[in-house]
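Next up is one chain by itself, shown in structure tokens, the form predicted alone.
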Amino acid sequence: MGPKALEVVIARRELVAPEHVELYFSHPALKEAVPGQFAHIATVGTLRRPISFSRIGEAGEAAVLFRVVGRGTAWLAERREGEVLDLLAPLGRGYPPPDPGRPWCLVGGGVGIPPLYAALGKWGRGMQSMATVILGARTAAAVLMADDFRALGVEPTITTDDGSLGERGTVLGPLRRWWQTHPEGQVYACGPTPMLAAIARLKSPGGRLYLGMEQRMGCGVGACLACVVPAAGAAMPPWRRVCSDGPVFAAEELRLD
């Protein structure tokens, strides 16, 4: 089933961190959504905004969590319970279900954290002992969803650039240690491209790595080519469209250097 034009009613709005808002809604078509996919949300006077799902329920309950960075997201952050949103959803390619037999590490930075929470919420039952969560942010105030991960039974490892919470530094330190002890493990990562490129350089040869890309988009359906990233390998097209070929890619599909 492909993406659909949906109208959804906001059921709940939460300010989860400074300048970070989460909107809850539901629609039967969202039962098909996969963690890592996104909704392309209409805003006033600007292009639609692509925002990954932070929560996906079995009956079509869903949520999106975003940071206010411009006119479109500022307008969206002002929406309240009972208002209607215009979505194209679900869009893109999400994460594959994890292999239950492999240790699993979810690594997120900033607004790359919410789709990883959606993945643990959908697939994490019974895998708590196999799952590791590493969350990165600039400061303690910007760490997202740590309590949500705890509610699913996984205590996150937290890093902050300024050392105000958890380990001082980036997610690379804890992830490097994790790869050393779990060389055959599977990693789901999401965050800024420089972070993902650094994570890809750490990958264990025997492990699996899936990268959720953050990219500016136009159409959201693969037509405008505004969101392309370089592909790896001569057999691949020279560019991959983040909106439709991704936003989740196996690390070996991309050239991020």
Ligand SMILES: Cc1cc2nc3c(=O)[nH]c(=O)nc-3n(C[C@H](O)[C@H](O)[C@H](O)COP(=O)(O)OP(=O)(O)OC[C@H]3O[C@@H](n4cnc5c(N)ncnc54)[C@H](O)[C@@H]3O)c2cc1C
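It should be emphasised that the depicted structure is a prediction, and the values quoted were computed from it without experimental measurement. The term rigid core refers to the maximal set of C-alpha atoms that superpose within 1.5 Å between the two forms. Positions refer to the first chain, counted from 1. First, how it differs from the form predicted in complex with the ligand.
In this overlay on the rigid core, S204 has a C-alpha that sits less than 2 Å away from its partner position between these two forms. Annotation: Cα of V44 displaced by at least 2 Å between these two forms, core superposition.
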Contents of the next structure:
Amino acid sequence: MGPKALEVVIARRELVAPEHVELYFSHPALKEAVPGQFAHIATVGTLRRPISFSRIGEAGEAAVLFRVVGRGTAWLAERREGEVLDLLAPLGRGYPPPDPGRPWCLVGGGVGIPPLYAALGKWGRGMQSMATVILGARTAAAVLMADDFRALGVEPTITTDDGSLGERGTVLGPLRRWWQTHPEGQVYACGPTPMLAAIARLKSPGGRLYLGMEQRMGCGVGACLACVVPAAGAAMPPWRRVCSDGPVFAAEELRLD
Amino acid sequence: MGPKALEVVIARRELVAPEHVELYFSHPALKEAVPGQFAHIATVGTLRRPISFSRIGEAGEAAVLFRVVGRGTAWLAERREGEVLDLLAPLGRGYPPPDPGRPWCLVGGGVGIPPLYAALGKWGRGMQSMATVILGARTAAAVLMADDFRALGVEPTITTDDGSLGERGTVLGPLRRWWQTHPEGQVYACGPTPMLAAIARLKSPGGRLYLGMEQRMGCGVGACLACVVPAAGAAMPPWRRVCSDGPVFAAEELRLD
Amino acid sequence: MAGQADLTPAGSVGEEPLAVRLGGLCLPNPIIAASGTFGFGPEYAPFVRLSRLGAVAVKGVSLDPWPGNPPPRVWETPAGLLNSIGLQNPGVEVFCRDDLPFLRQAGTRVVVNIIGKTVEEYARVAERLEREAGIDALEVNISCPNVKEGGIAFGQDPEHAALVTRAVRAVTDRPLIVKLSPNVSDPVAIAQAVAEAGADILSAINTVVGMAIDLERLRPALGAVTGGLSGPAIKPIALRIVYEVSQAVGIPVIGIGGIETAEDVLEFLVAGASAVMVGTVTFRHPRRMEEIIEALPALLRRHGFRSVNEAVGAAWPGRSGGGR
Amino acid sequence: MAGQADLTPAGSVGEEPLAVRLGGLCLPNPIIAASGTFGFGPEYAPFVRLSRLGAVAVKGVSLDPWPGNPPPRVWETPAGLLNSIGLQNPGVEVFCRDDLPFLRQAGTRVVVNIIGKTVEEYARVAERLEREAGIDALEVNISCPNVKEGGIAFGQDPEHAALVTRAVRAVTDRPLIVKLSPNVSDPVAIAQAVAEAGADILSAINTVVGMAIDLERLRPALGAVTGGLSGPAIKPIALRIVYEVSQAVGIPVIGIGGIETAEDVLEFLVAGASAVMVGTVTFRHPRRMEEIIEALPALLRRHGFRSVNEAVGAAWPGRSGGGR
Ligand SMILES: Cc1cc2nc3c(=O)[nH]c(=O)nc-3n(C[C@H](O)[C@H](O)[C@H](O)COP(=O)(O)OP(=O)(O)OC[C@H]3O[C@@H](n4cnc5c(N)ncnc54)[C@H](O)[C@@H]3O)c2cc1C
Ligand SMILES: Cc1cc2nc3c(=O)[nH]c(=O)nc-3n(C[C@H](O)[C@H](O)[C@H](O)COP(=O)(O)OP(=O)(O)OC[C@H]3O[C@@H](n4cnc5c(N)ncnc54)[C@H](O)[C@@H]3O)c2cc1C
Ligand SMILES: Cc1cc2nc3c(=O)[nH]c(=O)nc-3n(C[C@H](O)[C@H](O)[C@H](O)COP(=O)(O)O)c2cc1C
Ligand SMILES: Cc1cc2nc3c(=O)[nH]c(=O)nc-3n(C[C@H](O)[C@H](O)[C@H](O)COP(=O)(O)O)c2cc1C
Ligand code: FES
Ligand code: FES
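Given the form predicted alone above, produce the structure of the same protein in the form predicted in complex with the ligand.
Then the entire complex follows, led off by the chain already shown.
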């Protein structure tokens, strides 16, 4: 079916953490959305705002979970149940379905966590063994969706920069240990670009690594070439578009230095 | 006391005619407002919107009555009781107090009517004889404040372009007749500039004529020189500012062709 | 006003109120997707019926692939957008192989925007395109730096602009649009030079040079430091250039800059544009161009015009100001 | 960056975080009311404490009275304002008699903006002002048409701009500000010419030429057809010119264009401005300049700067990006 211009009605609004809001809605066109794909949402200003799906249901139920960082997300956080959102969705290339036989690890930082939850929600039951989930945040209050992961039967490993919850430090510690014991494992990561670059440096040669990238966007549909990140190899032009080649890339596709 | 930056709370909102809204508020600084003065109101966009006072009470009660013509007045028309308006007020030079001994005629067209009502409200009782009021509009539904004038004891003469109420035609017919019988009379007029120019051409030599002018404004306080209208005589620069030299001018001050 | 007669095809009035003819370029309506904001066509196909548009102007195409600038490449500004894409494109060869086939079958009119760093490069891109069917017009983007002459943009100097125009004119008979830069002291001088050098049509304006500061990083917000400003913020700048240029030259002008509504389109038409290009608003409202096309006939009638052609230049001195 | 040393008076840091010295012009804070938007001072006195402002730049003053343009003279645009006041003013003689006395006792710093249609007129206005006390700087507005040279604005050509600057420099020792026009192909060339000709300070930018259409009348909205665009719409254009000019010349630059908040001010400072002028926003928010002055110290601290001077040029290449 592909992406569409959608008007969806907000069915539920939840303040999930200080400055973090989750909005629920549904639309038949979202039935085929893939975890890692995003909605490009009209808020205020010249440009839409890209937000990944935090939940994807089989009947087109979906949600977005976002942090208030500026004008657009502030406007979005003020929307109430019953109001209409104007989306282009589902956009981009999401995560590939995981290989059911390989150990699976989901590593998320901050607002990179929600798409990983969507991935576990969709594919978790089909895996031969339980996935490992590593969630990082600056501080305890910003650890997102831990209970949601628990409801799927996974106890997430939590790290916080200030040690206020879980292990003090970043997701890199637990991930390094996981990769030592699962060198052939598949890792789905999402979070700030420096975190993803560090994760890519840890990758074991036999493992697989998929990264959910962020970049400032214009169109969101591949037309304007705003949202580029450096491509690996000698491609010319030397870029990939986050909105349409990504946001999810195999680590090998990118130059992450 | 002079003009001030004011925040006033809307005490009452009334739809007085299709597309015409009157907002009531009060503030001690408005006690000394003079009919013909205006408030420069922050709405949407880069500039404030100038609106004359339609009512001025002794304790600072005031109102503005406006027609919805664009973005700013549309926004203003949506305000509700209890909301706050941001005004610069009272601004400009209003009508002079009428000479109590001279016959007095108030001639208004469209949204030029409200400031004349304010004038009659303030000075009507002090006059030796009842004022004459002539109200013009395109059509019956746009005749403003006729009942308010009646409540002050004056039956207004009404003209409509389409003849749907009162005399068919413009205010010029009744005014010409009035001036024939009251050559020394004083006329306070307000309305579209072409109407005011036509009224000025009717003026009897012995009469007095004060005109409430409109012009696109920037600052509203005399600083930017946006709001000029042509001055009579050989003044250089050859203009008067509507916001601060006016909006009310003696007809002799202006070149109205 | 010499060009005015050209713009009114006999018998068009009343029959096809939206149809326009710009020199040799005939369009079913005056709404063209602006270069660089609509990719090569397929990207917006899920949202827009391409065949409904007057035309599609593709992203600028150069002889060899261009890398463009480092990200971030866009930044929101008040009523506007800064971009520093830097004319990234895969080169004319890949364009002809990978992108033209889609456009040819999309049922729309195709304007190919061409770029170069030397006069020869522009000409060679145009030459290469001569071998391809399904191209309705070329649009020469003269906002590129002239590497042979110290990097000053071709579009900032009448002589350089004329050189590029003549070189492309020499290799093509297709309708030739030259796109003017607003970043000049005297846009009319450039327009006249380009018209004399053989342009059939002008388009105006390209983006206005600007920059933004990212206060979080205390650095220029864009990877390339400066960028081009587009969107409603520049509409007054564009209207003035269209108004002045369209009166000064005898060829049609396509108006561009901050168009978001059918009313904006009418403003450009009465200022002297014979058609318009619509860019930045598409990012927020992909369907807006179609909505404008739907709204335009009634809006024209409300202002007393029986056709787009009648509205062109209605605000010029000496014109009646329309059919009312 | 040669000018940078000049801008940091020894010992000022930490004592008066907002104080700035621009060449010989010392201001308690960097917020100056922009010429033409603040009249001659008394108009906004009911709303603003003039003594709190860094300075007040008065409306442009010419040798003889100028009539200005026919109304309408202003028109709202997206995030902006078009004006075509046309430099109406009563002439320098009336200014000295009627307006200067108020300004002298208002407790603020006074910048007199001067205009002329010939080089001699500029010089004669400056000469006349030499006889008056209570003027802290002259600001030469070079956006006026040079009537002797076919009406092209002085500010659009480096040589003309330098001529005016030299002529005014010859008759005054007061701090001399030259105000740059954005309507040029190469603002840096004008800035360098003017700096060499003896300007102490540059201010940038004046308004951007634009126009609007009044769809009700199907006519140009402004009486003078074209006008100058100001407000947030032009902020990106102004930032780019300030960033480029401030690095290219060794004298301080005053940033102007679309400033509405303390954050906007900081953007101009880190782009290279040593002070700013605030214009259009005053029409809507007369107290905004004072609010900015109140907000600035905390904002500077939040971004790691101990003073305005420390922030100047922090976003230039090679600078650390501030005190953080
Ligand atoms: C593919 C993708 C998925 C995302 N998913 C999520 C999510 O699930 N939850 C969440 O909280 N955030 C997510 N983000 C980040 C989110 O898009 C920004 O936080 C948001 O756009 C900020 O908008 P604003 O108006 O509040 O901020 P402002 O800073 O005022 O925005 C100004 C401009 O910058 C852009 N911008 C600002 N920050 C970012 C950013 N980090 N990435 C891209 N553009 C940015 C805005 O879109 C806007 O165009 C995602 C970004 C991308 C690219
Ligand atoms: C001294 C004075 C007193 C006025 N008193 C009244 C009144 O009592 N009731 C009333 O309904 N109207 C009055 N007006 C007219 C009123 O100011 C405009 O209708 C209003 O500004 C329109 O704003 P808008 O945003 O809705 O329209 P838009 O057309 O969207 O406004 C765009 C811009 O044009 C300006 N503008 C538009 N029309 C006018 C106009 N007629 N006069 C001046 N500026 C205009 C607006 O202020 C704004 O800056 C008065 C005007 C003046 C100058
Ligand atoms: C992201 C982006 C990319 C652009 N790329 C090009 C281009 O490749 N060639 C070109 O001639 N113009 C390009 N432009 C300019 C637009 O075609 C148009 O002239 C400008 O954006 C003004 O129109 P608007 O305000 O409707 O966007 C680009 C504009 C934007 C916003
Ligand atoms: C109504 C108006 C009148 C102006 N008059 C003058 C003037 O006389 N001299 C001058 O140098 N600049 C004049 N300007 C330009 C401003 O000083 C300033 O450079 C410009 O408006 C950009 O700043 P802003 O966006 O903060 O308004 C005027 C601007 C406006 C809006
Ligand atoms: S945002 Fe336009 S190509 Fe990705
Ligand atoms: S509106 Fe500024 S002087 Fe009247």
